[in-house]
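The form predicted on its own is given below as one chain in structure tokens.
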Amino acid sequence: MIIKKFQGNTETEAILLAKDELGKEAIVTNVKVIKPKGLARLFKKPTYEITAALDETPPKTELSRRESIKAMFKDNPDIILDDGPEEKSSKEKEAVSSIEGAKQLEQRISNIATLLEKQIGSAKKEASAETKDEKADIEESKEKDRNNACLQLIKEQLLANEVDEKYISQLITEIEPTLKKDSSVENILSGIYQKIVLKLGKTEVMGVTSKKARFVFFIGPTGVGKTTTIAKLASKLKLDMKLNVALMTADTYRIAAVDQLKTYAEILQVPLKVVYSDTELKDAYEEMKSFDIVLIDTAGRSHRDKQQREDIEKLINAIPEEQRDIFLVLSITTKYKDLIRITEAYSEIAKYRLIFTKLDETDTLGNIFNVKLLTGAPLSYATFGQKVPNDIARLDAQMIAKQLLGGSD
């Protein structure tokens, strides 16, 4: 056990010094207000001394962040297709659900709550020896510092998850006016949690809403996993949901791309159509109108190449708007600066929903939140491995919010 004392001009400053040296797992065991003596007390403000302790006992073996991200889908409902309008929850139910979700956050957020509550409890004992006026001033400052300290630790957690600082500032700016002076840590956490869930919004996946076939386009950069994602979805739709599925590819640029999808088509015993232009796609549309869903693979194109983007737009417009769905497939491991340019380029083509791949190759989920707020596009699926038909699931806003705040399922 390491026990050390730290001094600062404010309680928060002393806490941050302790955190910097001992780490976030340190626990504050005592807070002492040191008042200047003699005439100095008329000109100088009191300083704060905290005693912090750190247990050096090796922690129990836990899942790595990357493993926990993959494991969080284990109990996620395997809903690949919307079969009709969902019953909308009332605002009251949503609020209750959000608060319950916040209270279920795991070890890292619990540590924040424990640390801050111990600070406040110790400060109250120290303040009991002061005069009434001094006690009131200290209490007011202490409550404000507690809120700020909690928000600062939440900010650091979101930054560690690579959430863009602009969106973190938005969250804090929106939540601060709602906080009371005596807000509990749980209330602050649930407020941030609820804001994240609301901003992520409702997930939108594929749906069969009429007797007409749905033509589903998968667009995105090269190497993000479009073909494998199509294979996973086709397997779920064909084997689990017994739908009449067909595959189509316009990816005739990449070596072995057609062969890859052909292999999946043979395994699933579904037809595969290869098209080389929007004109051929119009002809294929007439042939495949009898299917429930047709999944269309497209070539990975550079978002910088205007001509290539126009080619994709022509392919999409070959299908009537009321019968098509478009999914932009992105790798979560792509740098956010590049994701900004990619999403802006594809936004010029058509409205899309978002699929994130390669969640098993990262420790952070911040890009999901960043891209959602950047584009306003609905979230849909996530993939987290190469296994077909497994390793794909519908994204869930509450699940993402827990991960962003440091929790795990």
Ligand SMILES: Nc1nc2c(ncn2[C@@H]2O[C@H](COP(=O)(O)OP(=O)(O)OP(=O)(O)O)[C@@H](O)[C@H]2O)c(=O)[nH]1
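So that the term is clear: the rigid core is the largest set of C-alpha atoms that superpose within 1.5 Å between two forms. Since we're looking at a predicted model, the values are computed, not measured. Positions refer to the first chain, counted from 1. First, how it differs from the form predicted in complex with the ligand.
- With the core held fixed, the Cα of Thr10 is displaced between these two forms by 2 Å or more.
- After superposition on the rigid core, the Cα atom of Lys19 is displaced by 2 Å or more between these two forms.
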Contents of the next structure:
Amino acid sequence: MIIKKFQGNTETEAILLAKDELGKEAIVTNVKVIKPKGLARLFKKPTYEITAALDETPPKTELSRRESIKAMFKDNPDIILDDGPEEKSSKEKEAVSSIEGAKQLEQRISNIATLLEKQIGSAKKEASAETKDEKADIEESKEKDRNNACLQLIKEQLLANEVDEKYISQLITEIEPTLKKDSSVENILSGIYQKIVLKLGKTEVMGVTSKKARFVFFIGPTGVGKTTTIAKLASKLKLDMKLNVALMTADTYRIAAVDQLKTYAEILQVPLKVVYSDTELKDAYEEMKSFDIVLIDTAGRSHRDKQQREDIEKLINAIPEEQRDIFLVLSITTKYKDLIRITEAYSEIAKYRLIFTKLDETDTLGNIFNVKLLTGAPLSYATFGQKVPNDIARLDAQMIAKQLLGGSD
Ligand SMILES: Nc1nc2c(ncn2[C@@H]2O[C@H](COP(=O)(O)OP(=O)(O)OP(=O)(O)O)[C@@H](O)[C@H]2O)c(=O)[nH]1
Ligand SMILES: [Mg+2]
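Would you generate the structure of this protein in the form predicted in complex with the ligand, following the form predicted on its own above?
What follows is the whole complex; the chain from before opens it.
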């Protein structure tokens, strides 16, 4: 960290000098008025001295931040299936581990915390109150200022990650009453971190719990990566988990779409069934009952078209509710405004879990948090590249929270 003093005829002039030299990220930690002494008092105006500090952590480039998101998910143990109660951790356990996670929040946030503490520390020294009561009042208001400054920084961090303002305010409103006068910056961060983790909730992936076959639908807008995601999952289920997998496609609107899945089916040596209607899907259901899991591709449809939505609904209803799972596939690069409309339209069709694709094409994960809070749907997988089968992993609330708070910088 660089700490330097600057002087000017006015406070603003001194601040401008500091920002000029240290950059706009510099923070003013102290302001002092220097009154001229002796005779000079008569003809010289006071000057202003400010102390400015700069956190030297170099800003990550867009590319390296994307790489870090990718690396984070790559390191996540590849849990593709939910298999049994062992995996289901209690809320208590989650809370404990999220505190541990909070402690791990890395360099950038802790540098900000140090800067803030310094700022408050020097302000405290400056406070020259007469009485004990006045001193206590000043102390209290400084602590409040510190809490506010910290919340402001957290807000900025979340905004930079494109978390919707509405949800940021919600988080801050919830955390504010729990803050004590003397909350440390780390406590505030840890509180926000835990709230984010709890709001993101437990991820729910595919499960093969019953003896009956599971029929898993992948729905969503065009080009988000539905077919590629199916190929990734099919490969993991068959090769890593040794399950009896079949593929099905109801995407018969484009010839190339069937060919795309056919190629994957051939490579993986799994059967592929093409269905042209919900009636055919009902027949296929009877035929494929003996498989562990059947992954069903659907055509990317416009969420605006009611008829197209109804077609998908009919397909889904061709499979008994207790045997089907539905995943809504969304690209994280889609504008949040559009994601609102898309998720609303699909909510009318069915209850779904969320898959986010193309995490390698962004450096902000705010959309995951926004859509989770908007829909209440469980999070499941994330994909972060075109490579089949490796670029897929289970989403993890703690990882997302850490990223949203700038933890991996
Ligand atoms: N960068 C990146 N590209 C991806 C990812 N997943 C899929 N893609 C690419 O996105 C493009 C579309 O993928 P598809 O799997 O065909 O998408 P789809 O949703 O099935 O598309 P439609 O069937 O046309 O609706 C392809 O070029 C994929 O390689 C990902 O996680 N990251
Ligand atoms: Mg497709």
